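Single chain ahead, by itself, as structure tokens, in the form predicted alone.
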Amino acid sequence: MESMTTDALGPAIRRIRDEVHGVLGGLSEAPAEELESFLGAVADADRVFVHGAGRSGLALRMVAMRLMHLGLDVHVVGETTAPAIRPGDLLLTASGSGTTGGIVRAAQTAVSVGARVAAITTAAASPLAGLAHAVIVVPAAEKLDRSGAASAQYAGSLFEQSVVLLGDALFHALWQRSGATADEIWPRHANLE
């Protein structure tokens, strides 16, 4: 790998900065219903069951230690103390291109047993999108796509970086509705680090 020079780290933080900007930007714009639906999911759910692969997944895991924050009984699919998918329940997801395997399957179990499916992708038209109740719609390049037209940015990186801001987002607005406070969601915070 090439020596770096000085500059070379401010100028990538600066792309980032915009991108993440515009792609969040536009996602405030977006249809107040369409976003009020994907956040009712996630309220009106008796358990949220988060699932992603990679990167995308683990930014899902940031989102469900936050919501495990407000209270909600969140489980990471995949994980051994994960209990069955219900009715009631939601399965919230995030995949780029909407069509991973694994996650594709776990949204059609999730609907066959009656539970419900949000999803955060790229592909409004996707398996994933079309199995879902609530979609949020990134406009942010697939892994795949190394056009460099949607981001400078290598693979999934603009997807996943607004995945876990949709996240913090998601958590801020269930947070300012419960009109708890910092201190009484603050004993919720893992202590045993």
Contents of the next structure:
There are 4 protein chains.
Amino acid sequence: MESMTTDALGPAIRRIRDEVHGVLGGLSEAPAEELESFLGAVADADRVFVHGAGRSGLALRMVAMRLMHLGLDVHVVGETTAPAIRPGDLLLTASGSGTTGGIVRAAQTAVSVGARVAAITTAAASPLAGLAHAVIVVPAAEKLDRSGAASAQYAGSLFEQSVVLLGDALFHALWQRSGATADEIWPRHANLE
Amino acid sequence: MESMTTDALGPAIRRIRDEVHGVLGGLSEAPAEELESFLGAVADADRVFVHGAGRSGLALRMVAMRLMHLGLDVHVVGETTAPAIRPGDLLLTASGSGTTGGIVRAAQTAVSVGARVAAITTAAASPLAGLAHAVIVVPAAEKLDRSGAASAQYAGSLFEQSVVLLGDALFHALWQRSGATADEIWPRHANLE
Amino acid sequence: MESMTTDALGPAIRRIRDEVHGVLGGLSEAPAEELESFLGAVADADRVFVHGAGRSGLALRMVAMRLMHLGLDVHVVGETTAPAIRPGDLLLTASGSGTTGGIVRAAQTAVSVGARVAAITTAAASPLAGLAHAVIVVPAAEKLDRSGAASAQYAGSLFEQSVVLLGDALFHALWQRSGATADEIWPRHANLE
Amino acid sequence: MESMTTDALGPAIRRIRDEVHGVLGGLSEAPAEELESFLGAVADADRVFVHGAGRSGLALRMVAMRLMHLGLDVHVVGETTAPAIRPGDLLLTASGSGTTGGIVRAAQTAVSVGARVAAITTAAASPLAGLAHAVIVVPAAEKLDRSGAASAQYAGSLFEQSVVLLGDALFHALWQRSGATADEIWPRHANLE
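Complement to the form predicted alone: the form predicted together with another copy of the chain:
Following is the full complex, with the preceding chain placed first.
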């Protein structure tokens, strides 16, 4: 019967709903200082550069677009017009394992030029977390954990979903803090297709 | 006190957790035929072309990457090597309002050349839904609804989050159906940064 | 013998060399007012938005990256962080035929919000040229001319090559005008991979 | 007087015309075996992956789009749906200095999995050239040469222009070799905006 299997869409949706509910619940109970430090790193940056590999990178682009809507000066590493990072800027990264080569190298470069680094990861003891000035540890499976213990989903899916949702929470809090109405933000949306 | 406000990160995470939980719960209870029809449209396509504007487009790219991992022949409209769509192909789209100009025009083109269209939208009576062969209606606020009635989040955020999570549920169901192990899928992940 | 055929690389390089030489020669002899007007449109803009379809769009991205190096505030339409265009901004476009749907619509939008439009095209009497405040007409085949009369190359190749080279000439003139040394520009190059 | 300065567009166009003419002339006289070997590496590949940093990467994307039009199976490293490279595939790269970190690492990975590498560079003795199975050496300034000796243009501009034009020559020769008419190629052009 369809509703009993996970190869139908309804049960798959419920599974993801439950996994996401658990992770966001855990995240929301992280120490307030850890969350506030992360929020402050974004709010205080001159410019924000987002950078992630694969699906984590796409998740961060979703966040970047919202931060642009909010009026922040935001760039996506690898897109055409991203300039050089410099002191006062923030590199906002996500890597489940905290070991992704290109992301760790970018964090090293950012640190070396005097910029700050904020990292979303599952691995508090990882090289990326070690380099970062603000870290949020997501209680989700990392990409290389294919045991299924932390999540029934494939590879880093739950982590990548968490980056989208955490990033949107970041936007939501900054938006509320800004006092801007939705109608004030709307004119910043791209008007050329 | 931090937990009473929404301009802190913890409360914002909880708010999104609850909104997402509600939408996914609603989605999982959609008629099984509607969900199965959508799943079948993807599974039966020769090739899948994903196309969305702004954050919906980024959400669909996350889905496209997973479908590629599963071995499907997938393209992102607008990326360099996306070819022409043709009969037997599927255009997989997402538009909260179902009226986004570029997406509706793409759906018209797809239909005109004999390809099929699958649409994720909040608006069952929209032009996009009218063109589509398979539709999933997401019970989330659409982008232009700035009343805050359906979601406390900004614009189409809840819809865009739903596209990510629904897309990953689509992948999860197709993966289970394929019988492939995680270790069999892994070698398809990009190995060049 | 290799040098007699065009299916070898050497003869193909020579053919392109000669076609490019002819087009750039013609371009360089355009009325000085036309060229100066185009240059001025870029130099005087608050922000520059580049937008083209397919290979023309990639050519304009190459130009956009250089304009960013020069210190201009530049955006690529369709990239994640491109904001809304507004009065004082310039939409810098390229379309061989001057009829590409998405580009003409974008030009209409730009004009409607009070921004200016600069167009590179082969068609002086096209809708795009009609909307533009500054136009450069490239004496190259347009994409849909498959007669081979204007160029032995495929479709709009010669036009697209001209956009790259004309765009770099635009940069070169603006750079000379700026008085900056190469060493002063260099630090703006992206330092994160 | 306008024609005496290089800060006007006409003289800048002529300067680029002359520099490009010189480089392409030099390239066309490279040993036929070197050119044929490069052409063969592309023609014989199961799939072609293009990869370059910055403007070199954009130039290679222009080439990739044309190779797709010709019917080759082409991917851009870093775009959403690029899969893993494997034996039988070709990594087509461009780096003026032949030392760009990400490109050299990608070439090492390609070699390590049994794929082939083709490189366009100004530096015959560089690490990238050393890894490559087919190399074309462009007689243009490399990016870090800011002496102005090889080109009056900024940084690697002349090299990047050469990648566009050489890539299009590659397409032209492969097209002639294929015997396809323009009308046979046209239907492969993207038909969704």
